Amino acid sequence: MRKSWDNSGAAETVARRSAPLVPVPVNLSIGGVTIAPATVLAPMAGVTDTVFRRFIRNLGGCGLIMTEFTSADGVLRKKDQKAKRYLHFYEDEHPISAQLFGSDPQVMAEAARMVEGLGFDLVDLNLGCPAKKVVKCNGGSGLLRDLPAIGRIFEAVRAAVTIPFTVKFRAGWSDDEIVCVELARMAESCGLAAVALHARTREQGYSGQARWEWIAAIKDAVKIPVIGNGDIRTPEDACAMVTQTGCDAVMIGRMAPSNPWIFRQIEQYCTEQKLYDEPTEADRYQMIRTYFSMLIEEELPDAVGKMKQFASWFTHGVPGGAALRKAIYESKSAVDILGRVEEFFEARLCGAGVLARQAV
C-alpha cells in the first residue's frame, strides 16, 4: 500500500488519491470508554509526559492520550521516582491510558491494579518497543517471540483490573516471524478490549514503510476494535488508512511533536469538506511559547533538556529556524530559552529581523 508521500509508481499514487476516502470515525467505544474523535496519541518515551499530553489535548482533535511506556517493576518499587512521574496526570487529561511494559505476569497484574487505583481510564501493554535495553529484558517487542508468555500476561492483567485492558504491538520480530493476527486473536480470546498495531516489525525499527495490510488482516480476524499506527503524516493519510484497512481508530506517534496540530487537522478534514487549517508563523510562535511556558510551570527537572529536544521539531520549516535553534541550544536556563523564542518571533512578526536569517 502506498502512502501519500510515496513518489514511486506515479499512476498508482494518483489512482489512490482519486479514490474516495473514508473519514476517521467520529467516536469509538473501548470497553465502555468513549474515544471521540477516534484518534489516539501514541505513547512515546521522552515525549508524552503530562505537559505534552495536555498540550496536545488543548490544541483539540485528539480522543485518547497515553503515558510514556512505564516499567511495571518500576511502578512497584516505591523509590522509583521516574515511574511515579510517568504516571502523574491531571483531571483534564481524561480519557487517558497508562502503558506498562514487563515480562512477569504477576508483576504486570499488580502494576495494572495500581494504575487502576490511580484513576486511569485504560491500561495498555507495550509489545512494540524495539529498544535493545527493553528487548534484552524480554519486554516490549522482545516478547513477540514467546506468545505463550504473552498469553499468561494477558490472563493475569485481565483478571486483575476492571478498566479496559488493551495492547499495542508490532507485526512480529521480523518478516519471517509475523505473529500479529495470531496475537490479536489471542488478545480477543483473553478479554482485551482493543488492539493497536504499529505495522512494522521489530527488525524494521522505525525505518521503511509501515505495512498497512497487516492492520487490515487483523481487522478481518477479530471483532474487538483495531487501532492502526504507522506512517500517518497528514489528514489524508489518516483517512487512507481507515479506507484501506477498515480500522476503527488511528494512532499517531512521531508526527505529533513535529506537527502538534495533526489531530485537529484530521478532525477538520473529516468534518469540514476535506479542508483543514495550516498553521501560520504566529500560530507556531504561540504554540512554542505555550508549550515552553507549560514546561516552566510544571517545574520538571529536565525542562531545559525538553525545550532543546523539542526545538528541532517545533522550528522545522520556520524561516531563520537554524538561528533560533542555535540560540536555544546555547541557553542555560528555561526562562532564558523562552526569552530567546519571544525575541526571535516578535522580531520576525514585527519585521525587525533581529536574529540573522538562515536556511532552515
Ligand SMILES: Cc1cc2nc3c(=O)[nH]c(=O)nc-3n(C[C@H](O)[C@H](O)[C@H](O)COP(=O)(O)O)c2cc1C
The other form holds:
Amino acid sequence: MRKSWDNSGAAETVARRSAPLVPVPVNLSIGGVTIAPATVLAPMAGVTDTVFRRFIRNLGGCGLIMTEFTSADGVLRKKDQKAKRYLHFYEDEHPISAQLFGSDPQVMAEAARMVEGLGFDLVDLNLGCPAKKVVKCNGGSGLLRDLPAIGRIFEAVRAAVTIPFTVKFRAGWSDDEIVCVELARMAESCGLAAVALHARTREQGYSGQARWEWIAAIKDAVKIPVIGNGDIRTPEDACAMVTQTGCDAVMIGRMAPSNPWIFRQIEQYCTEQKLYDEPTEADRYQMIRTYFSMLIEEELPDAVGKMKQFASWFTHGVPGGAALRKAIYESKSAVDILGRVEEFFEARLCGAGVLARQAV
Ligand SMILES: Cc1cc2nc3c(=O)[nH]c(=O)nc-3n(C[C@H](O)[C@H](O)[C@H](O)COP(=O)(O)O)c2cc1C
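Same protein, different state: after the form predicted on its own, show the form predicted in complex with the ligand.
Let us now look at the entire complex, which starts with that chain.
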C-alpha cells in the first residue's frame, strides 16, 4: 500500500494546497438519503467489513459507509457464505451502501433487489476494480470499455429497486480511453442518484497522482451529486478537492486504516476554524485495542489476518512500531495479538506516565 503513495506528485500537491479552501459540505442528499457530513468511507475489499465500518462510524465524522465489493453472482448462490457475510451489517451502520460487481444485467438486478430487501440504504455498482480476476469476467473496470453494456446494467438495476442506485468508477481504461464524463452523463440519464469517481485509469492502478481535474469535469457535466475520490490524506486535502473540483462529497480509502480519525479531523477542520486534533499515543492505543476487541467479538474467520494487516498500516510512524509489528506477525491467535498490543503500549505509556494523566 505504501508504494502507491510515492512523492512523485509532491510539487503538484503543494500547488493544490495553495488555493483558499472551501469546506467539505455539512451534508448531502443522495436520492433522499441524507449523508452528514458529506464524507464517505471508500469500499475496500478485505478492509471495510462490518467491524471496520462500525469502528469508523463510532469515531465520528463519516457520513456514509460502504461494504466491500460483493459479487452479484455470489449473492444469488445459496451456498456462497462469503458473499452473504459481506452483506451482513448492524443497525448502527445506517446509512450504509452495498457495493455489487458483475456484468449480467439480470443478475445485477436480482442481487440489487436482495440488497434492498436486506435493508441497505443505497446500492452501488463497482466499475473500478482493476483486479485481473474481476476484469476477466467483464466486471469492475473491465466494463469501462463497453459503455452499452454498462447502460444495460444501469437500466436493469434502476428498474429493480426503489433505493438510490449509485456507481463508483475509474476515469477510463487508459489515458487514451477516458470515458468518465460520458459515463456520468449516462448514469444521470438512466436515473442513478449519484456518481463517485476514483480519478485514475485502470491502467494506472494505484500509481501516480489522482487527476482531480476529471472530477471537476464530471461535476460540470451532470446535476446529480458527484463524490470525489483519490489521494486524500489530510483534512486540507479534502477541502482542496472540494475547492478545485466543486464535488459534493469526498470519499476516503487508504488513509482510513492508517488514520481512522481522518473523518473526525475533516469535520473539525471544516467547522472549527481550520484546526483539528492529532491523536495522542494513548488515543492510538485505545483505538487499536478497541478495533482488535471488536474483531475478536465478531468472531470473523480471518480476524488474525486482519489484525496483522491493520497493525502493519497502523503502526507506521509509531515509535518502536517495528518491534510491535514483529511481535504481532509471530502471534498465532487474536487474543495473543491483543495481549502483545497491550504489553507494548502499556510499557511505553506507563513509563511516560501518559496513561495515568489521560486515564486510559
Ligand atoms: C485494499 C483496497 C481494497 C479496495 N477495494 C475496493 C472495492 O471493494 N471496491 C471499490 O470500488 N474500490 C476498492 N478500492 C479502491 C478504493 O475504494 C479507492 O477508490 C482507492 O483506494 C482510492 O482512494 P484513496 O486514494 O482514498 O485510497 C480498494 C482499495 C484498496 C487499497
